[in-house]
Amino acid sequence: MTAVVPDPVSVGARTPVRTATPRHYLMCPPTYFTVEYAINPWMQPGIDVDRHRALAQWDALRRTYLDLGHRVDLLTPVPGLPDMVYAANGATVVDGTVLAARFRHPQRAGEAVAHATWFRAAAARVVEPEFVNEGEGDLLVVGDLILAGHGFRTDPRAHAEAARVFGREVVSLELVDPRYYHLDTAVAVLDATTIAWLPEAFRPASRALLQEHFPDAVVADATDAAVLGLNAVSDGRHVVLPIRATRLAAAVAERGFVPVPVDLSELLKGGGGPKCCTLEVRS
C-alpha cells in the first residue's frame, strides 16, 4: 500500500482541523478489465492492459481504505463487462436509498443490473431511474447538497429525478471538456463544505454556481486534472488521489487534509481513478 503522507508541519494557525469519518464503500475487482471499445477520450481500443497489474493496483486501493478504518464490500465482476471496476458509476446511495444507474452506452448497461441486484440482496430500497444517470460519476454528495453533472453522459432531466428521490437540493452543472466526461473527474468532494475543482471544465454559468456555493474551494492545477487528480476519495481528512497529482496533494495538505497517493495508472487507461473505483454506501 502507498504510505499515507504525514500531516504537514507547516499548517497555519487558521487551518481547520479535519476529522475522518468511517465510510462504507462498494468496489468491484478488475477481473475482466480491458479496453475493447472507446466511450471516452482516455480509452484506446487495443492498448495493452496488464490485468495482473491492474488487479494489484486496485487491491492496493482497497487495502488503503481498510487501513484507514473503512468498510469495503465487493461486487462480483461479470464476464463481458470490463468497466465494472468503475463501481462508482453503478448507483447513487443517500440515506439508505439507492437510485440505480441507467447508462448512456449499451456496453455498460449490464453494470446497472448487477449493482441493483447487489443492493436488493442487501435489503436496500432501490429506485429504478427514468432518465440516464451514471451514478456517482455525475451525482456527488456534498453535505446536504448534491452536485449533478451533465453534458456528456447524464441526462439533465435526471437531476430533478435525483432531487425527488433523495429530497435534497441538486445543483445542476454543465461539463464542456470531453476529457472530463463525468463530474467526478472535474470535482473532488473533500468534506461537507469543501471541494476541489477545475473551473475550465465547466460552462461559465456552472462556474459561477460553484464559486457561489464554494468560494473557498481548492482550484486544481490543469496538469494534475489531466491525470485525473480530481478523481479522488476523501473521508473528511484523508484524501486518496492519484500519485501523479502532486500539486493537488500539496494544495489539499495546505488546507489541513492528509493526501494519500495511490498508483492506478493501469486503470487510467479506461478513464478512471480512485473515485471511479469507489461507490460510497450512505446508510
Ligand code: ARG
Contents of the next structure:
Amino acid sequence: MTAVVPDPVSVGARTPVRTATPRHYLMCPPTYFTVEYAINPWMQPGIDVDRHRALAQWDALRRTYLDLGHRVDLLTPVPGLPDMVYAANGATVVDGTVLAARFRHPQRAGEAVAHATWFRAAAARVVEPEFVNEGEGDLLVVGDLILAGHGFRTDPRAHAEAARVFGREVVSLELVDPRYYHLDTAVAVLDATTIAWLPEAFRPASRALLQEHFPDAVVADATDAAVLGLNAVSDGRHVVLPIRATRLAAAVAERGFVPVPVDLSELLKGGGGPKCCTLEVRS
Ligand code: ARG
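Let's compare: the form predicted on its own is above, so bring in the form predicted together with ligand ARG.
Below, the chain from earlier opens the complete complex, with every other chain and molecule after it.
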C-alpha cells in the first residue's frame, strides 16, 4: 500500500496554505475622533459619533492584532486632530526608512508632525517629503513592489520620490472614484504576490497595469468596496477586514486566507476601516 502524503503547500482542492509572518503596527486611539469637516464623500460633518463605541471598536482591532501575535505600538492622540486614528496615512516605512507624510488638507497636517516625531524618538531615519503623500493610504508595499495611488490625495510626483527614498520599483495608479480616494480603499495587499482590488476604481490604463502584475488577483465587487471591504490588513494568512464585506471574506477564504472580520462602523463615518487605522512598521 502506498501512503498518500499531501503536498505540504496545498490541501483539498489545491488551495494553498498561507503563512503568517509577525508584523509590527503603529496605531492611534480615537480619543479625539469626530467628523467635523468633510474631505471625502463618507464624511458628513456634524454626524453623531459615539466615541466610546469608536474606542471599543478600535480596541477590538488592536486586540485582534495582539491575539494574532503581532506587535502594536501606540501613538499619543493629539486634541484637534480628529482623523489621527487613521494612522496609516501618517508615514510609510520600508526597510526601516520612514518617508514622512505630507497631507493634502491642512486639517490633517499636524498628524505628519506627530508621526515624524514618534519615529525620530524611536531612532528611525525620517525623510521629509517634497510632495504631498498620504502615507500608506496611497503607498502600498507588495513584495518588492510599491503600488502608489494618485488622483485625489497623493501628488503623482511623490511616486518617484518614494521610489528614490526606498530604492524600490513603484507602480503608479490613478484612482477615479471619489469614494475610493486612497489606494488602500481600492486595493488590499494579501501577501507578497497577491492583492484583492476593485477594477472600477481605476483609470483603464492603471487597471491594465494591475492586471498585468497580478493576473491572479481577487476581484472585489461593488458591494464589498462600498463597505470599505478592501481596507483590509493581512499578515500573509489572516485577513482582518470589515465585517460587512462578506463576499470578499468568502473570496479570500477560497484562496486559502483566513478572514478575520472586525466591526469598525463608527470609524467608517470618517471614511476609514481597519487598514486606515493601521500603519505597518517594516524594519
Ligand atoms: N477622514 C480621513 C481622510 O479623509 C480618512 C482617512 C482614511 N485612511 C485611509 N488610509 N484610507 O483623510
